[in-house]
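Only one chain is given next, in structure tokens, and it is the form predicted alone.
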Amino acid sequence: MSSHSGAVCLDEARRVAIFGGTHGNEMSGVTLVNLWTKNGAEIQRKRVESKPFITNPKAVEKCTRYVDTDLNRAFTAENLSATGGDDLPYEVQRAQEINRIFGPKGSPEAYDVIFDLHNTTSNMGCTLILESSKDHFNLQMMNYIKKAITPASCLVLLNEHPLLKYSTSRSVAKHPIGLEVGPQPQGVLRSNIFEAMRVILKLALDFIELFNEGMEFPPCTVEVFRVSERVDYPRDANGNIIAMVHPNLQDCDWEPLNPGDPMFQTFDGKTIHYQGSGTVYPTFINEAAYYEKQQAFVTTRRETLVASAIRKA
């Protein structure tokens, strides 16, 4: 990476991996994936080499969202390197197949950009999520995209919280991003979901030609929602929920949560009350897949990003 004329200049992106089934039982990446591993017409570009690549094959076979552990939270140091083969869990045994054939994470050899395809129970909408914030080019993706949708919405999920940052799929590449296409059920396929994750990935790939064509990019400001806090629900000693997300926030994802509004509902009907400092925006709101991990919704702040001026080098 250099700068010159006040651009950013950064290497060509040719290498692209488009992941489906990171989570089994998410649908709309899943067939995507196999639409175009079948046939890539609609996602060649000039100057791109694409990749639709199923991660997590036995999760999807099953419909499941992993075998033995979350996938999307197996690529750490100490997974990628582990030792045992076939004693190790399935999806630690993917990682580093994963890890061998898009990285190494971390190296001059990795892939240049993975999108990781996702579905969540939550009213999300289309959501891209973003690893860093210094990650220029991305955040000139992320423009991109929420211009050449206009009118429809496309929110930026920003998480780089250091204990709230996990180890991703998509983290394996240069330019990590995940797409986060809701609500619709596990194991279920809804055809607006699928669309609106499909028209989102072509219009990335767009990108992705333009920028390895020549075209500079000038700075840029991005509208993201900064990952702030984890909320659980209320428990019991025993570790047991005694209390359903509020019908007032439910399905509110990105919408503003005051102090003093209502959060949580007891089963036996009273309200618990948002004690926080300050407004947040909570998203992942009732999310099936996050019961196991103790967690309602998690909380984010609106911020605004400054992307540099970018161009090939």
Given for the second form:
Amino acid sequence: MSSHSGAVCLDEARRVAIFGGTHGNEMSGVTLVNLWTKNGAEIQRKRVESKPFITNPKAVEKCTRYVDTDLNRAFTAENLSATGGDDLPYEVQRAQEINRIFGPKGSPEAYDVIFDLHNTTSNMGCTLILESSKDHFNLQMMNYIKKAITPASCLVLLNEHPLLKYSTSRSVAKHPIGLEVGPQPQGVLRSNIFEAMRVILKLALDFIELFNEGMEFPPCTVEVFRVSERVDYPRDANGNIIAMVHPNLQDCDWEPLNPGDPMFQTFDGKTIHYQGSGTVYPTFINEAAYYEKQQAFVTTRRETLVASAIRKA
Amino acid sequence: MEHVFLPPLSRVAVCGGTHGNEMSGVYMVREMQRQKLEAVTTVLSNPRAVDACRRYIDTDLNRCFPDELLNAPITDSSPYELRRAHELNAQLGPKGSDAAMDLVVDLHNTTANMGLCFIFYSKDWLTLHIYKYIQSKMASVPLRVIQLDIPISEAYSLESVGKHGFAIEVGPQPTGVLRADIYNMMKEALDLTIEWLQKFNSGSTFEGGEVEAYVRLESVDYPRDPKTGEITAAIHPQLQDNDFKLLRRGDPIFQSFSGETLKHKGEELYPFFVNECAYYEKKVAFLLARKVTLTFPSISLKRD
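Switch from the form predicted alone, shown above, to the form predicted together with its partner chain and output its structure.
Shown next: the complete complex, the earlier chain at its head.
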């Protein structure tokens, strides 16, 4: 549906949720949501209802990523319709509850926007995570944020990969946005990381307010890093890790990795080189939570997406 | 200068995984076990915590070694780590006895930006010899020694079980993460420790002297909400990552969530363990130390 000016007309984004504690030991989101639950002045915007929400309270209480299973992988159709009540894993019960409050996923009643706040032990800086290359509202928001924080940077990770994409808490909303800020150890609250996430979120809400007031955003291009491949640690026959992320790759998220570049280092100092066919841009390098998911880093390819002009219907 | 003669330091233990999510030590011990090194006994201190990749299961293992806990009987309701402490005391100790290991080295990581640190209890100047030796060989690495001024009977950590002992603490590294640069630093320190022991046991004399050390004095907690106990501020950006940089009166230490700066009001001291994740629950935002000069005698092997 387009207007005569060529802009895509979208519904007002009135219902906005801010999720923290989807992983209970990622402290920026937990702290921000608790802060805004007590005093939400900072997240108030005209024509916007913003709801801060702790998605995994038991994990937050124990300061652990999850209790039974990763909540941020739990929003599959199978889980959301599973029966079993209290016998279900805690996070599956939580997913159903969140789907009731903020969804149902895929329906017209679902929340317009959900921001899901995360930290990573990887040196990713501020990263916005996009689940669809066709979400023009999200692309325009990300463009707005990137321009507003210049010269500081905020990169966009697109995970639309049919095998590697996963069912996130935020996927319940029409416009899901992941906000990933690192590096920060689990269980630690770093002031600079906390304040960076706070700034990004406030800009995102500013965008929504402008959109809801009727501002038209002209077409724009957005550079994204599209998830390509998961790379695991070298392991022995028993599944034990036999090499570490190489010092030359460690902390080099978003920098080009060329065929032949050092990738892993064994415990006795030997180098294992990247054998891919072309240059890739690795990210989520040495994320603590991904050891058990068999991921040392994920490769991405740079792409420029075009976002249509948008305005409120 | 005073010269002390010591018997051979032949029974040495290297422990990792005392905290199950401090990965350098876990992998170091696994590697040493895989290589079947004979010179040294290797111990994975807290196997259940290592499996779960958690600091501990019931209680912090590295607080289970004061005499009063080691002497208390184990019952059915004893926490896992207390049982483990008794097992480790039997294997590497008993603490205070002649049967104890000559040297226990315990491997740790911290989320604080502490570089490479040796931590020891005040009576044990043997650590200072090893520290001085490593200092001469690893000149480009941030290396420091921290003294805990606590009598051995009250010493609460694993390395106090040996006749001599120290912890090697390397940071910053997040829990659950294995960084190559941190691992390599710890490995070099451990290799040099073993090299020193070989030299000592072969009859070398090591000159005594002086070293600069940090003596732990006190801890500072986060500002907290009086009703809920929740923290209301984060370590200030000017203190964050500045372990061992002198903290003066008036220097910023916390930044509240509402933007206020809280300042240091006490005497000039050196902060360390700044923003260590395991210390939130111990109500410690950072520790403070005084810098001192410690002197220690020359040593060589006592030959019968």
